[in-house]
Amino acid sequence: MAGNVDIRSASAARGEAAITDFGPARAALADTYVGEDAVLTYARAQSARLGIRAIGPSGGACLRLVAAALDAKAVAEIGTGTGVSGVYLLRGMRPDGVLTTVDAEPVHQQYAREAYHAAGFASNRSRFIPGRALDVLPRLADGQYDLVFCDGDPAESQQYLAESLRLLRPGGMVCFEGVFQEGRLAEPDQHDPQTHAVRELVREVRESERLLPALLPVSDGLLCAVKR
């Protein structure tokens, strides 16, 4: 049996290091296939300019694909930056969605909901909740949402994890932007506390038996799961 255990694990982590060996041309080609417009190039600049990172083009791309194709209604984020992501979320989202964003940091919400006003969005199309995600999240209800986006603190991923799970409806999604860690996470020698606990999150996901799990090699790697 440990042997297996063993195997198993050993396997894993080749298959984590094969999928972040994803090439710059590719990963070039991923970020430009679909564009950004003006809205996007402006939030995107704004994280920029303060120093925030946002998911990729590739990443918003999928994040927008998985909320059009649940038809999600109801959608939580936490992270809300500048709003990049936010603003990939509603353009998949249903035309009576309700994106909630959580961000312990009030001025970045406000940049956000500028670019959501630009982007065309009624304001009661996203409700915007300034404080840390793990003190907000409790405050969500059970099992009413389709989709909740992780973008985060990554050392509280798998506190992340335990509410989006609590969160979620059965069939939705829950997605972490950035388990990569810009190519830590396929590093044994990174042994920091950031990495370590995607790490764990990344295996908690995938030998949990709730979740059917994939780890999409964009942006910096975004981890999906369907909640059974």
Ligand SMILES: C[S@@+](CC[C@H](N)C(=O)[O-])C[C@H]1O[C@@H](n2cnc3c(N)ncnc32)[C@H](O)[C@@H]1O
Given for the second form:
Amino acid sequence: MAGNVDIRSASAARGEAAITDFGPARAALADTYVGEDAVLTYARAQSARLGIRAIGPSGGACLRLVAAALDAKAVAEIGTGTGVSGVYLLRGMRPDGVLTTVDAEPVHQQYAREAYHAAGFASNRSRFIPGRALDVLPRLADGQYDLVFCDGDPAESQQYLAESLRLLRPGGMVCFEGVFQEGRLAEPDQHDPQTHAVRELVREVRESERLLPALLPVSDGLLCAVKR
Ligand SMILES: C[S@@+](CC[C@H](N)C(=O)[O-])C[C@H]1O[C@@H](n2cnc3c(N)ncnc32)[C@H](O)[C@@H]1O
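Beyond the form predicted on its own, can we have the form predicted together with the named molecule?
Then the entire complex follows, led off by the chain already shown.
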């Protein structure tokens, strides 16, 4: 009997080692699985040049999946960047859907505009609003959005959540990119204001009775939740 237990334990240990060893390869597989075309490659290169962190390919594929599963007609995005996430969102949305995207930097939005155009989307498929998210979001209509994607200033995450709950229709979804904070989320000694704000966000989303959450280990951590 003891021998059997030993054999099972050794087997489990081998399994764990294999899974652990597979970690980085798993992320690479997820990132290369869908593949990115010239439009996304160019937009991603502009992000890198400007020092902006664009969503990873696996995270972008999840956004596209979510937008398609929701048959999204109206999506709000906080943090346009150079348009990587926006191209993924538009590719998942209904053909008549409109992406409303907010960014404090008009220059970033100009790159995104070019990316959407290069991807073949008519100009009436997107609405660019320059400005700080917490100034702009209160001007958007209650309950009219199928999906809100938050990728602006992580320190403002909890305010984005409050605004998202107001903007979303019941059954709509909110997604936050970058919640792993490049590993800082899981480091107990990290108490900087940004990490603290994201920790509070993750806790609030998990504990909210109004939300049904999942933390997806893609890109730098994509926290998604359905509004009940
Ligand atoms: C991480 S990048 C967004 C990347 C983009 N979502 C993508 O995946 O391609 C963050 C963007 O948020 C913008 N931003 C930062 N703080 C903001 C704020 N308070 N309000 C609006 N935009 C903000 C920055 O200018 C930057 O373009």
